[in-house]
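Starting off, we have a lone chain in the form predicted on its own, written out as structure tokens.
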Amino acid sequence: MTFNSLQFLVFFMVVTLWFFSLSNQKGRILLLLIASCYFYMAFIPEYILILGGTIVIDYFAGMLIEKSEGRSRKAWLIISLIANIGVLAVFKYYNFFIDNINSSFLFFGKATSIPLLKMALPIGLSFHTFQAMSYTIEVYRKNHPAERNFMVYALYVMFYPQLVAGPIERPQHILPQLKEFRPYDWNNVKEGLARMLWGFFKKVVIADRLAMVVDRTFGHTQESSSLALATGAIFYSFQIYCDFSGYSDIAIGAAKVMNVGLMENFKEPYSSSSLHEFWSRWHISLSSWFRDYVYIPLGGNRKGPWRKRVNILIVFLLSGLWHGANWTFIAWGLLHGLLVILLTRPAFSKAANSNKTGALIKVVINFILVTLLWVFFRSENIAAAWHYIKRIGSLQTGSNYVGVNKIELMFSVLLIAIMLYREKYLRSHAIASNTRFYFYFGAMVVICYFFGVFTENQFIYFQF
């Protein structure tokens, strides 16, 4: 089930009310684990077996890592990592690599064809796989003890609010919260529900409305004017932000209602004045994962400037590949890496910081760069992305129709402005007064109902 469905709203209410009716944490853990399994099985039921298999392996691997020393300790970690990465490799990347191998054979005149696997990608596979790897790595590093309670560990991986699209949590942050019994807290309920409503607003009112323009321009690149294509690219930047951060808001809010605090995943990323800053504000749980488990172990910036640049490229390459098995994602990641390296060189940094009054200009330039790179993320292939960008830059004439009329277009722009203002100046979701909360709750429900686009579009990051 998706968050933007009636089925989820019923599910959330039933689970939450049942959760607070239980007087001990053991019962709550069992309820949340069963509910999370049901939530996941609503997509493809049999894939629960894959998730369950990796949970069992990592649970025992964690205890064996903790009890072992030396080579055997590292061996158990490697077994755990191979199990998790192996699932990713088979379900997410096997067909991609085999298809490229087949194409290479064909290019050299050989008719060899390795068969592809006919299977759907388990939803949210990259998210819960990375969270599971965080656990065994942290146990290996002795930053957190192995979890002895199997149900608690299983819930750590399967906690339904963040199961399919994060945030990607660390064991030391989330496990203690799952084990602690916390009584009903009306302030947490108010803050959580307010956060959820803001997430629904960003998803169904803004993101799914912008999708109508984005789908039209990316689907009709050849006949669209440069202005229409630029509008589509800009709208996609805000669509993917409102879609993904909207999911994070709903996840954080749903967990908050049950007294569980999840990490923040976004901090006004489009206010960034550089790509380096952008990646400290966008999908923070993934950026910090790659920093802690890939960049720093590779040597980070400790082994000289050239090694640092190589490490940055490796991280962004893996980040692109993490997002999807397509050359567009690889190109998107590598281009980000190259630009981060280029634009953080001393000459560029000095030029960028020479005029303090140019802060807004730097933000705008950075937003344009991010938007152009998002074109690769959205396009079906690299050729289509490059064609889209070239048509924007060539100032081509053509159809200015973007899938909606001018009033709807201006309304979309207004909604984006409201969202940006709200997130910059009204960040807190805590509402002290009950009267104000009831008014906010009622107003947001009405706004989402009358202005929402209820096509039940799947969240973009579910595919990862």
Second form
Amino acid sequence: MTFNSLQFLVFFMVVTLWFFSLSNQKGRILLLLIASCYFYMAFIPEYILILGGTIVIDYFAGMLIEKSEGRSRKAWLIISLIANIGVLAVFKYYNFFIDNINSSFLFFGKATSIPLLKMALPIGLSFHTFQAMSYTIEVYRKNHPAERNFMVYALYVMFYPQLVAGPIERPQHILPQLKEFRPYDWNNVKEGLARMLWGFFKKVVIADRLAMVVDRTFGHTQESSSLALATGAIFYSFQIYCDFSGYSDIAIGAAKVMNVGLMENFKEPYSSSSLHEFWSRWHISLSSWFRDYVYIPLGGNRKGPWRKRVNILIVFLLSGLWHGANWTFIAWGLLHGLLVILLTRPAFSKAANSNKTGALIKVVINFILVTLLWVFFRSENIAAAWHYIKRIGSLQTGSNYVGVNKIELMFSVLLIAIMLYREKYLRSHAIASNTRFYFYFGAMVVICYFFGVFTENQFIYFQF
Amino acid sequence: MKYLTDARDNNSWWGIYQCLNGDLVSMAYLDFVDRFIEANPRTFNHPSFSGERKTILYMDGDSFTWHLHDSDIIGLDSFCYFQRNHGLKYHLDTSKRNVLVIEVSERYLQSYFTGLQMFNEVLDTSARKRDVAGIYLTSINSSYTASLLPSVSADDFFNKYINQNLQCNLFNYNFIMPMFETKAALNYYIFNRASGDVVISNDRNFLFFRETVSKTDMGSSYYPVSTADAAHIVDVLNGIYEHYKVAGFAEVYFSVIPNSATIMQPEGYNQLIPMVQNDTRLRMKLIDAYSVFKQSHDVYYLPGDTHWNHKGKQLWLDMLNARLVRDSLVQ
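Same protein, different condition: the form predicted on its own was shown, now please give the form predicted together with its partner chain.
So here's everything in the complex, that chain up top.
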């Protein structure tokens, strides 16, 4: 079930009303667990078994880790991690790995064909697997006690607002909130709904509108002009932002309605003046996951500059792989890693300019860089990405048609400007006055309906 | 089964918005655009026949061949239509000539003939062929009606069409239509496009179903296909042919009805139909609508519908009838 579907709207209303009609937390947890199971099963029902299997393993692993010390403590952690990474390896990376082996054999003239698995990737697998791993690691590190109540633990992994596309939460932040009975709070409901509407606006009005341009330009690279391709690339930067941050807004808003606070996942990433800063503002829950569980355990910046660079590269390589089993994601991750290393060297840092124009130029340059790297993320393969970038750079003539008419193109630019302004200057979603809230609510519903593009487009990050 | 919607007075404010001007016009709420609306009579020439009616024609078809009657096809003793519904068990009357026609829209060609087992079971040879018609009626009632109310089953909650069902049940009222039409008008007049899953053709004279023109959809005329994909379809079709010939059919015909985009907007067409039909290994005899539609200067599709117009269907029927006569299956 996608957030931008009628099914979700009905589901959300039913679950929320039922949630507040229950007077004890046990009932609420059970309701949310059942609702989350249904939410997940609405995609492919059978895959609940995979999720259920890892939940059972991690639940017991958490308790065994807590009870053990020394090597056996570590062993239980490793078993849990192997189970989670194993699921990822089979469902997400097996075909990629085998496909490359088969291609290698073919390259050397041997027509060996190892069979591929014919199955769809379970939706949101990387998200809930990482959230589950965060639990066992935190228990291992003694930052959080093992959860005794199976239902609470299962809900920690499956809480439907953030089940399939994050934010990837930590146990110490979410588990206490799930266990505590919090009475109905109208202010939270207002803020949550306002935030959800903003998320819907970003998804259906902006992201899915920009998708028409992006799909056209990435699907017709050869005949499109450089100008059209550049427009497509820039629009993709905003499409993926509005799509993913829109999802996060809806998730955070939906949880807020039920008095659960989720972590922020984005902080105006395109106002960053460096790639390093970009990664502290983009998909924060994933960046901080890699920082806490990969970068720092590898030594971080404590083992000298060269080791630090290697660690950064490893983290970005893993980040690329996390997004998908394709060389395009690996290239995207590695390029980000390389540029983070290169552009944070002192020579580049000294170029920092304290005046406003200088700062703005740095933001623009950084945005162009991020946009060019997104081309790898969006393209079907590295050759196609490179071809796309080359055609932008070679100032080719060709079709300027970008899939929408000029009015819609201008309208899209206006929407992007509104979105950027709103997120920079009007960040709060809390509306104290009821009258203003009702007006905002009504206006946003009307705008989302009349200007929304409804083609049942899934959220881009669902595939991860 | 009685549905809540059955009780509505369709002309009242809470009546059902009815699809009168074409399925795509209806999907995009573009009833106010005259160019997409065309009358489409449903009566066809009745071929004259004076011989003995000894042929039973079974039609395994889809919505293109709905509403056909015995009298539309030459020399039939009877006509049994079953929509693509497999696992049926039926009986052939061997005292007659049994002919099977498999008709499929291009947009389902790959999905139906790459994975599914298209086998129905022939039980024995007693004269109980009408069983098939009975099963067909039962199946259409259970599969093709938005059925959240009043009967709710587990399937409804995991149904891939749940959003369409919800929209149908929650918003398909006459009084809401002005809102839908306002949005459709906004998109049409300002942004020059249609709403939802409908796309306007490049010459702006036709509506296309999005999944028939999207490059990422298997049913699309522009979805990349390889010769291996086409060869696989041929293998499956040959298996189906063998199955039904062994079961006792005198002949099995195959006919793909092209997507309207394939004929009306052929630039970039993936050539799926010719790749399948021109494969010399294909054993089924063809009712080749693609070649005829492509070469003709006439228009065979409705401007606001996924289906053909009266002229297209009549032409196809003429081809079918001619083929039956030529192959001496009606005499």
